[in-house]
Amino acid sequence: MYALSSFLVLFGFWLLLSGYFTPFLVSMGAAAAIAVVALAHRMNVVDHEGHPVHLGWRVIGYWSWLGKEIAKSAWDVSKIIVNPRLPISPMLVRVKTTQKTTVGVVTYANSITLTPGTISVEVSNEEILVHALTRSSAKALLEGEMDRRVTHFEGAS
């Protein structure tokens, strides 16, 4: 299940990059996915980590929003860049994890990192530490918004 759906994915999305259909070139396409697939297969990544089918569609709904956040959290961070005061306030801080796999803490963790203004420092189970520029950024994470997202992105609610 795992194995196709990555050839699927692979494959598309190399039909999608290149914009070419000729018979060589479509099958030379298949033949990497192929490849990628077989490598990854005998490297044992073949996995619900690996290619994390069970997400779904939530995928679509959950990228849309952290796309806007990041969105929000650019635009932030670019007027704190151009004030010559430079309204800045460091700080460290810890949020709690509320997901249930390994996939959900790491897609927190990436997601933080994804929105300006924050960097996951100190990744485990149970929480992560937090480099935030402003204190609002910091404030705005550990009021949980994105661990909530991401907890029902991962199917744990």
Partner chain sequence: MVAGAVDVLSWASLVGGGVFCVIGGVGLIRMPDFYTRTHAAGVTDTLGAGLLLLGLMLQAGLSLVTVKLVMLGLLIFFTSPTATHALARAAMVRGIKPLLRDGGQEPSKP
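Form predicted alone done; form predicted together with the partner chain now:
Shown below: the chain alone.
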């Protein structure tokens, strides 16, 4: 099941990249996708973690929100950098995770890191240790919106 969907995704990826649709290249693409799935299977990476297709279209929604967040905080951090006084107030905070799956936690952790001003230092099932550049970025994170959105995005599965 995962293998089939993996194959389809990879093949699509090939066609996107290729841009050429000669019979030779398309068949090669199919062969390549099969080969990769086979190898990946040997590696045991073809599972729900490695290939989270089930997330579906929710991706778009979450990513656009995340993009906006990133832009905002990048802007904030930039202002701090160019500020002659360098007004930082670095701190370590722990945030609880409400996600149920590994993918969910990882998504949350990476989202934290991807947002300038916060990085996830230590990730575990229950909580994430975060280094924040300023008090306000820490506070924003502790408000928990991102956590909620990731959990929602992760879905009920």
